[in-house]
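First comes one chain, alone, set out as structure tokens in the form predicted on its own.
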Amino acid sequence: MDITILYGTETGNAEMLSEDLQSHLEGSHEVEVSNLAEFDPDGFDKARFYIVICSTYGDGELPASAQPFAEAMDARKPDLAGIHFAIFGMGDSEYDETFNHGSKRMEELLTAHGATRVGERLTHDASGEDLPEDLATDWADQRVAEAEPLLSAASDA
């Protein structure tokens, strides 16, 4: 399966996790990694599965590298029907009121334009005991397994 990992980051943690997931998934899939700041919302491909990794910044806003993507999505309003994605959020529960709002905002943005989320959004807590890569690899394996029949059925249609 062809997979694109898109990340939105403020400090580089989402980028590092994206690269870890790329290394994990590359043995059995073609995997590309792209910063949301450099990804064109018109560039989505129904034949690919998208894994989005997004942190949260400030008072629950999208991180700096995801903001140009969100602005372009709002301006262009692309039709993302047929696009499948999974989303992994990075945040810190020390900021209780805004914990993982960046990934929530990104999920809302994608689904508002017709994309379909595969599986539940997983949220990592930087104040917790788990490392993000410890949670993300099993989560990504499960999401990819769920997405494979969906993308296969779409390509057969």
Given for the second form:
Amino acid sequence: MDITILYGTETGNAEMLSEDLQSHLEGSHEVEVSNLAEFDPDGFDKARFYIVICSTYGDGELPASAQPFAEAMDARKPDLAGIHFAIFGMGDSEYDETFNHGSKRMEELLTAHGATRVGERLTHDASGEDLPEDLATDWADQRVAEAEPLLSAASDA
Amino acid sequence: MTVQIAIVGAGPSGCYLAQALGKLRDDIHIDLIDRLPVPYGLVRYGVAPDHQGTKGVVRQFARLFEKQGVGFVGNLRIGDPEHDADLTLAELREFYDVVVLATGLSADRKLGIPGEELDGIFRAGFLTRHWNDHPDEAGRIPGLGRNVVIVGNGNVAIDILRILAKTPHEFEGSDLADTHTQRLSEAGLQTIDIVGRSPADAARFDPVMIRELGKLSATRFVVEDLPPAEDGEDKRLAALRELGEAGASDADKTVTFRFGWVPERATGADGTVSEAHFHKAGGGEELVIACDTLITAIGFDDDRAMDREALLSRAVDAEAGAVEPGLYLAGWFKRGPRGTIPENRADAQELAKRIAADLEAHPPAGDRPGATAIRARFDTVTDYEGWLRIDEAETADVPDGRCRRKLTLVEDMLAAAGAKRETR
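Let's compare: the form predicted on its own is above, so bring in the form predicted together with the partner chain.
Time for the whole complex; same chain goes first.
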């Protein structure tokens, strides 16, 4: 399957996780990684599966690298019908009122434009016990397995 | 040909710069040099011990050494021999094609008011380093009293407040040493007044830092000097208003926020602070708060270990951090004490582009010895393997509810770093 990993990062942790996931998935798939800051909202492709990794910053806001993407989405309002994505959030429960709000906003932004989420959004807690890559690899394998029939059904149609 | 690059200061700015440079060019070798035997600077010694999530950024930096071939040269001080430096900047530049100074600004800014030198007055950077077991400050025990005044309205002031106000069980998961928890609880703290010069809507802390305070178990909050509530007001004002209504009814501590008061003088009895005096910004009204501890958290300054002013004044492009091709300044050492860790990441990425462009324009001969010359001259420097052994010593056998027990003496760090080498 052709996969694009998109990351929104502020301190670089989501970028590092994206690179880890790329190495993990690369053996069996074609995987590209892109910073959301450099991704054109008109560039979504129904034939690819999107894995979005997004942190939270400030007062529950999108991280810096996702903000220009969100602005471009608002301005251009692309039709994302037929686009499938999974989303992994990174947050810190020390700030419990805004915990993982960045990935929540990103999910809402994509679904509001018609994209379909595959599986549940997984939220990682930097103050918890698990390392993000330990959670994300199994999660991504499951999402990819779920996405495969959806994407091939779409290409047959 | 390999371009040898030394980054002095293995804190977040130095690490982000190494990361960004590594992505731009693959014909370079980078060494991160630190005066301590351990890397990560501010992340290890400046970020509050109960914010381990923020400290998680070191996992990225570890990749530099583990996967990206960056070297670590610890326990080597660069600068003026008057400041006990091992190597001058000029000598270091002989060893490397490019030298970047990313040593930060570690001195606490002074208030500049009468009485500032009284006993019982502490500066925030000192306290943060002390609670983080920085070897420079670990042995200086601050005697904290029951009635504390904090001057300052930034995130550092809030960090200090939160650590003072927490009960011992609220440090679960942190790396705050038991000795600190014990001293904090023995101080029997009753009141904290946190006083800022600016009005509440111009305070510098982030709203999330204020909301986090609302979780404290044994603390009641009072917020003075707030303007009347308005719809759609600043998030800090909303967070403060909410905090003023929260707080435990059985609290044994009271935290009072005050805004718009200019510190004027500290007065004392027997050489120890007993009162903090303020006047209303733009008015004549006076405020006197009785206290036995006064903490200033009003920003940071150069520690003068390197001649920063001279470097900035002769820079061909001070804003970019370029002193001249081959010599650069990064992070707070370049930009002054402003901006968070991620802001300095963006800055490091810009500087990396500048260095890469200068390397294109002035290709070095590529014949510099780099760390080989340093290691030949000093048998006291440590490496990344040494740090891993220190890390292992600090994370083995930790007390319940803690994630690390830091070594507080450089000698102990060096012993841990070298331990296996001697028995090999």
